[in-house]
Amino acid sequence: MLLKQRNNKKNSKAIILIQNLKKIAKGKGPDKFLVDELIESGESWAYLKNENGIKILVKENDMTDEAFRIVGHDIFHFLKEKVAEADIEGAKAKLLPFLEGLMLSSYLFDRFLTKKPSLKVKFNCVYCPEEINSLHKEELINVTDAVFWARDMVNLPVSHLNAEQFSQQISELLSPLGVRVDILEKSKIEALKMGGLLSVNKGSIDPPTFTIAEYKPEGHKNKKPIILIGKGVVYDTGGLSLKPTPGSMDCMKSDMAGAAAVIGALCLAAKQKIKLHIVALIPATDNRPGMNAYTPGDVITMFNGTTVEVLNTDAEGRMILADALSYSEKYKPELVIDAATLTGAAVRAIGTHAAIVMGNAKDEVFDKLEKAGVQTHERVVRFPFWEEYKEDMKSKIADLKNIGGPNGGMISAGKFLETFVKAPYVHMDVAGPTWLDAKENYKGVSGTGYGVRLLYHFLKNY
């Protein structure tokens, strides 16, 4: 997707011409509309033709930003199907979300198609109102690229993205941006005694990795870093507690969507030069029932010395996250946020339209996260985090067990994780919105890239 300033209209293959409709509303220059032939009209846009070619008119109204993103999606597909070149005119007040929706709609995962789609639309912004400057356009491009990277990672099958390959992809993305990336291999993970990550990995022939990505710009505003932790299970069979529902493994390449979101947000923070010290921690492995797989009944000693009784090997995400949360204490952070496709309970509770958040951080942190969610339409719903839920995670033979009772599983899982972190903590269960079985406007189908824009705007406004 290309969005840049262009002055030579004749050289553009597909053109977005963005003008200020308020001038027209005031009666300045209305003659240009007299020769327009209305071909088709929607509630918020119209498809017109005149002697100069095709024009898409985005109608000026009081719709929400999200509605304008969806208009952008509709117009993208309209243009792609009907015309090779068009001018687009829109109200400047909603121009950015409109362009965001249009650009995000252009995603195509065609890596494994032997016959690639012939149409590749490129958008060149030949004119923007003064309020939309080069920095806005650069941010739009960077956001699109980061979301597309996250979608690619989620959509790649484990045959092309095991833990080592995922870590390498992270390094290739972040290292050129001045982010320090250290990839801990299995021998180092063993030396650190990360029992949770190692136990989940025991059923796989592919080794685990633990990736540390540190962005520390000059003049950063926070004395203590913000830690972002992403669940990096590149494929989840459930282990020996094999997933019982038919078809429930079909999308389990997406079980690293939390890690993809965290890294995408960090990539944006670095590209946009946000003055925050941020560290991302990504424990990565697949979860399989082979080799010497860990079993229900095992007792695992975690990185911080806590013992955990394993009652279900499909509750693996919390096992690897626990080690990362404990490791984060090394940085003495001011805030720790994890993102994980952790529980089916979260999906059953609120579906795919939002993520569930909980934790012990101050209310103002959650307020900022919720505000970022409204801004991006990557919404979050805060759940209670009462101590009573921790009772479900107590074991009779170890300090904790890795699964609670039949109810409130997304909260008891969060309480389990809380015991491994000392800093103010936010847990995000993103199991619902990171994967879609059916296409949904600019979010597409399969991996959505949910969380990249949410976390970026949270950090931007922190």
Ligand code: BES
Given for the second form:
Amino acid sequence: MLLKQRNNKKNSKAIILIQNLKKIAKGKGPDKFLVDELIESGESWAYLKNENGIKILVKENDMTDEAFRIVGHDIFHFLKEKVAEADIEGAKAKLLPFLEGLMLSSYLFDRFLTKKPSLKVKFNCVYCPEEINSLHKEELINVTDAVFWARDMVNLPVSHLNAEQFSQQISELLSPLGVRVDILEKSKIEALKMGGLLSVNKGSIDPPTFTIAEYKPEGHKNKKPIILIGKGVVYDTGGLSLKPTPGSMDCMKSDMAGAAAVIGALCLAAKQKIKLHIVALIPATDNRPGMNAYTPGDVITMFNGTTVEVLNTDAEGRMILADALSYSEKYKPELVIDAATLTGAAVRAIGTHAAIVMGNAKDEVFDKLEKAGVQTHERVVRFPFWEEYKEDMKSKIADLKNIGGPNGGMISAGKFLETFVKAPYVHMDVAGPTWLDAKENYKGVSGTGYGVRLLYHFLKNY
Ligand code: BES
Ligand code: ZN
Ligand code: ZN
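Show the form predicted in complex with this ligand, please, because up to now only the form predicted alone has appeared in this conversation.
Below is the entire complex, every chain and molecule, led by the chain shown above.
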């Protein structure tokens, strides 16, 4: 969707006015707009129509930013079959979330439809008032593009996005922005002895990749980099411990949503020229029960020498992330954050409305993350990270085992990961909010792009 500066001569077919609705409630109607027909009037908006076109009034006051994003969504869908353009007026503070919701609603994953949906009119352009300056517009467009990229990556099935193709997509996204992208191939991963990533990949015929994306702008404020790690399991069958319940595999093309979030945020940091040195690490593979698949009972020597007894091949995310976490040590980072669709336990605990976060970084870091969560409505809930949970991960025959007890699985998984990283650490289990089975306002359906806006705002405020 295009965002354009308002041209006074412009006579758009729809006008969106963010103002107080009481006026129309009293039957007065807005100035210079003779109300022929009040089509619909809700708590937060009203649609009016006359021979000049459509006018949409949005209630200005006391609504949260999120409510304005949702109004943006509703209005997008109302307008999309009626007009091609809209002119917008209103208070700036509410215009930005409104526009964000409007723009994020325009996502459509129609890549595989031979007959693309044809709308009567495609609502594709918004004329903004001067208060929305070119910087705001650029940021809104960049945010939308990054979220849509992450949604595309999640929505692409493994038939079209294996580990190598995913790495290629990351490189194509970031290289033009001056981000250095290195894709380590299987031979290099073998030479580095990344036992976790290699073991998960054993049942696959597609090779794994380990992608390193480094953004180091001139004048960056942090002496030691921030490392972002994303789980890049392009498809998770569970491996030999095949996913047991019918349907539980249906959305497993989304098992790289953590990686998509991290790369989307890094892309935004680069586009918006955030002065931070950031390195993203993406271990990627599919997890399959092929001929030579790793098995329950296997003992794996990880990249840092730790031995892990595999007791469930479906707990593959931690195997590949562990190698990336210990690889990050070479950067002597000031902070390591991972985002991973790691456990069903996280989804069962809090559903799709937030990610679960935990770790040993300072409270200040969590406060900033929570603040970014409220700002973007990509919320996070902090869980405990007590040492007792680590007991669950002890093996009789190796340093660790890859599954814990029956309860609190999202935390024992986090404690497993923590042993592989020395720097201050935040683990984000994003299994819930990155995928929706049913459409939910501007977040859409299937891949939501969750985490892109959260991590971008976290970095921006850092
Ligand atoms: N990718 C899954 C977690 C998941 C489940 C993500 C549902 C999104 C929706 C992960 O690899 C997994 O299978 N985890 C296991 C771990 C268990 C075997 C310890 C789980 O949560 O069941
Ligand atoms: Zn799994
Ligand atoms: Zn998985």
